[in-house]
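This document starts with one chain, in the form predicted alone, laid out as structure tokens.
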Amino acid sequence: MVQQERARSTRAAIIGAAARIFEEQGYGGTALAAVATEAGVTKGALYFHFPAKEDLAVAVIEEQHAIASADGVRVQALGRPALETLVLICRGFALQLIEHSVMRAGIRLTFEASAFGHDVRQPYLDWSTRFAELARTAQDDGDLRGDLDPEAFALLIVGSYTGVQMVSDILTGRQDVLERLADLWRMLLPGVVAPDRQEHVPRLVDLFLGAP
């Protein structure tokens, strides 16, 4: 147990140091010993982890993906209107990319894949899946238009998040990230929202922002 315990927290390290020097120098310029050295592991350690550059990328990319998910059901569990879920959930993957070097690190390595050849579909394929739910249930509640498409609102969701948070990375390094999300919520909402709901739109742009 304890035995495990060790290598649980050897790969942990690993991952974390590997994903501070995939942000920083992406996939090409990061060497395996160098994030030996950031984790304070040897060599070998590394390698009986992840036997070549690629395997660590895609446990970055995957642990990206794990810690976005579980914040995503943190939120879904605290049993709210489905669109301030889907609000909420938006908020929280932003805050991730502002705290997380994991969450910058993945997002880096999605755009670099094709330097590795990993399929980077499945993260953004699960995404746009739950919200094309938690669409169909704002739809059921009266919150979103009825004759909105929930899988093509849900794909651009996803599609502008992506692009947004791009954007705001070139031009600030993401120190405005969520100011220009929550111009992305402001200038979407009105165009989906129910017409009889249409009051609610600065509340939930202001829950985006963290009001109560």
The other form holds:
Protein chains: 2
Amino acid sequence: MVQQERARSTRAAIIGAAARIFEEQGYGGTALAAVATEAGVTKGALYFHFPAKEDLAVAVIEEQHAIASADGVRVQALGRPALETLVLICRGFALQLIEHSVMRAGIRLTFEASAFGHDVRQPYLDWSTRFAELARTAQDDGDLRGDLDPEAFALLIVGSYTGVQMVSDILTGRQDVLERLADLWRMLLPGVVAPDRQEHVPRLVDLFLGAP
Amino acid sequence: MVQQERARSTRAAIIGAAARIFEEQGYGGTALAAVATEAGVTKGALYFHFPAKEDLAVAVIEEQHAIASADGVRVQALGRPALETLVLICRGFALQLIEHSVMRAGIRLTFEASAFGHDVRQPYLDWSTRFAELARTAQDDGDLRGDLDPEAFALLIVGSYTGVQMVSDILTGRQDVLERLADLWRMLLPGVVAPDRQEHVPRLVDLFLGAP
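Having looked at the form predicted alone, could you now put up the form predicted together with a further copy of the same chain?
Whole complex next, starting from this chain.
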């Protein structure tokens, strides 16, 4: 049991160290020896857990998706209306990007995944499905326009989010990522919120920015 | 003169061949020998023009930006109102993505550019600046809301475009890229077009989709 516990904590330390190095150096620039040093483990221990760099990259991507999904579950458990839930999930994702190197490394590796032949469709499909469900409920609640296509809206959120945070990373090292994503909500919500709920738009943008 | 002409056409053939291989294999997976074979030139000729893989990747990125910029100039020369010009530039960009492997390769290489230490900020800054100018003119024309922040709108277009085409590539190999980008305009325009010009929104979406 103690041994299992130690193996788990070594594995977690390696993933954390790998994330910090993948985030800075990318897949191609990361050496397993540097990850072992950063994690404070022997190369033998590293190879025991992750025989190849690809295994380590896939573990970071899976950890990133697990963190983001768990936060989505946390937000849904708040039991707020579907449109607020969607906005708050997106806020959580942005905060995690700012706070966790595993998130930033996972996203960088996802963009580079063709370099190691990893199929990255699943996280995009998972988020599209979850957002489309929330959008359908928000339509039933009367918060989103009745003529909105929930799948198209979900794909637009996923695509825009992906690109807006990426361009923010390229231009400002994600210094302005919250503000740029708030702009997405500011300019997008008027076109998708039901005509008789337009007065809620500023409150939803404030919610994204941290209002209670 | 004949020699200069031949050198130019060899260089163009190499860039075209490199684009086809970079698009499929990415930066890490592309071998210069394969590019020489695809271009029908000797390895010596390839190395004469591009001493390192990085030089070839930068040439493809620059060619992509040159093609896209030239198309932007073509659209601006049509002399249409600024908001229509912006929509048509974005249409041209989407069509080029579908038609030209140099565009697709350039974008893939831009996403992977950290692998070869190339600074990719300039194209994003160029497009943001140009779109912000068009947005300011469209405000003066009364087509965009007076309280819109033109820089924020420009950055949102650049970011959303980047991500929407990327997610379309991941999920459908860009089969649905025009439709996904039309959804961006459908859902975004109502929130940014001036209240008394809302009836133009469907026409602008049709313009993006190819209406005259």
